[in-house]
Amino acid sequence: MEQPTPTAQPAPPVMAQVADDHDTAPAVLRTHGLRKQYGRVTAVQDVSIMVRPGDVFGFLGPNGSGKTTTVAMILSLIEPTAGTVELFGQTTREGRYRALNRVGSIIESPAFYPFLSGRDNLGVVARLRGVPEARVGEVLDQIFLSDRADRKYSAYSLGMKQRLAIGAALLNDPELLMLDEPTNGLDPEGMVEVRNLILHLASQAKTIFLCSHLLAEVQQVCTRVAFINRGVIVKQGTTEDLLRTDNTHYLEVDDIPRAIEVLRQTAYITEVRPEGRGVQITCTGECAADVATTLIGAGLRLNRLQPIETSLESIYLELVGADTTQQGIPAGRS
């Protein structure tokens, strides 16, 4: 793997994190104060995360944010400048090297032979790793390629090729699977194939660490998420907690100034602001029916009232929006 290119940007201030992320619960993977410096450039700074057994852990950030550098330190491909990596309870270098036998990973797509079949390609990888040949058939079943295992690799679709790459990472039957941008460059059909495979592996009690910039995909598969920007973790927690917010609604009425005046005098509404052709409000609880009653009671005609759903994308843009505006849509390696 090529050494990750560090980012020369200064680190942003660290934002609030979920309190239980670094408790004493058993962990498959834990980092504390992880830092990587190249001369005067800090690529990763004070990264502390924990991955529990059974997690599908999403590691999210724009291009150049430090994702791949962090993964490379976790996998002992590069040594951290400071901080610790704990892998299956092992913190020493020798202990972590032994623990890597329980890890499967894709950092760069493996170079398969185009003239060999999927089965034969996995057989080559199995022999190189000293894995019993019987695992090849088991893995082909896991990645749903048994019926096309004898086709040449060159005839595979992009989604099939990526599933075969994940299959290579599964040959040693790992407890932890680390995937760096597994859907990068795939067409929609291929993305669905890989997403369904990740969900299938999670249902088999695999712990998965997933680096990605495809937020809608991550939201569908991940149980926990950490956002990294300029080498610093800016927010992390369970997907459920991150998406749980006060009720926010968008409404349109015939008299916006009057509606704002009425809504700002309503106790259960915590925020009122103009938004486009209407008004956005945030309530402390379920409030749609009460808002409609309040506005109609004030003599206003309510034309539209709809909830605004929070997504990982909206959280992401709030956290790193300034950077993504400058860089464009985040993609690729970091």
Ligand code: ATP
The other form holds:
Amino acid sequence: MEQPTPTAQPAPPVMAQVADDHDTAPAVLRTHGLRKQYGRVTAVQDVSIMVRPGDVFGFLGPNGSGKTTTVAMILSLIEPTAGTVELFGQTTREGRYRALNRVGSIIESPAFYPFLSGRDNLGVVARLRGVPEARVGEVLDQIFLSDRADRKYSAYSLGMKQRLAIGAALLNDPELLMLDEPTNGLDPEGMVEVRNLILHLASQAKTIFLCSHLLAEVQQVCTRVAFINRGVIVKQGTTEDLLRTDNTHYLEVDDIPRAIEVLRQTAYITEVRPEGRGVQITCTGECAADVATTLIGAGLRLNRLQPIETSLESIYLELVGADTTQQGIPAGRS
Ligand code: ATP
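Would you generate the structure of this protein in the form predicted together with this ligand, following the form predicted alone above?
Let's see the whole complex now, leading with the same chain.
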């Protein structure tokens, strides 16, 4: 009987603590002031990020923003012009090379033999890397491919191919998994499979570092994110904090000019502006109940009051707005 593909939603990973103690908290990965200069081109500038155990960390930015260059420096594939990388507490070059045994990565899609099965392809990679062949069966289970492991790679769906690629990165049983655009070029079904596999791996205590420009995808799996634009980190934090919308609301009333006048005189409301057929307000904290009381107390009829939902995509566009037109819109690119 065929094993189910990972379409059922596993529990989301546990949220890591908010990080404002960059230098002291235990970290799987920490970079400090990382910079890479190619002649006159500054590919990456002053990148300081921290990934804690159990994080699903989204490293987000459009084409050419410096994601791959940063990852290549983290993996010691290229030397930084300035700054430091710390992996599992190791900062020296030798220490970081040793620490790389605890990291699995897909930076570019690995080449698999189309005429071999998924199992045999993983076997080839295992032999090349000196990993015991017994790991192949375990990894096939981990990526939900055991039941189709003996089919030819060429017959695999896009999602299965990508799961096999993630499987290759899991052969050495890494604690940190680094994935560069893991859902890029996948069909919607493949995206769901890979997204659920990431959630499944996170629930197995893997720490995951994910580069992506697909912000709606990332929003569903990442516990923490950093936005990079033109080589510079423009914002980072927990996904939960970034998406918190308790204090922005949209409302509709019978007399909008009067409502705006009343709301502008209310101390805890920091911004009031007409929006469509209503008004958008931003408060200093959770304010829905107080706003309703204030408007009704002023004799207005309140027809609608709802929190504004935000998204990583809208936050990113607000942060770098005009810049994205020069580099391609970050989301929606295939
Ligand atoms: P993509 O998603 O398209 O790979 P990215 O965010 O990974 O983009 P990088 O590949 O890190 O971005 O590139 C960042 C900047 O550095 C770009 O302007 C790129 O042209 C430049 N760059 C990268 N590698 C080199 C190199 N070897 N020589 C010169 N410039 C480079």
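Between two forms, the rigid core is the largest collection of C-alphas that superpose within 1.5 Å. Residue numbers count along the first chain shown, from 1. No experiment lies behind these values; they were computed from the predicted model shown.
- P188 is not among the residues whose C-alpha shifts by 2 Å or more between the two forms once the rigid core is aligned; its shift stays under 2 Å.
- Relative to the superposed core, V253 undergoes a C-alpha shift of no less than 2 Å between the two forms.
- Here R264 counts as shifted, since its C-alpha moves by at least 2 Å between the two forms after the core is aligned.
- In the core-aligned comparison between the two forms, the Cα atom of P307 sits 3.4 Å away from its counterpart.
- Here I296 exhibits a Cα shift of 7.0 Å between the two forms, evaluated on the superposed rigid core.
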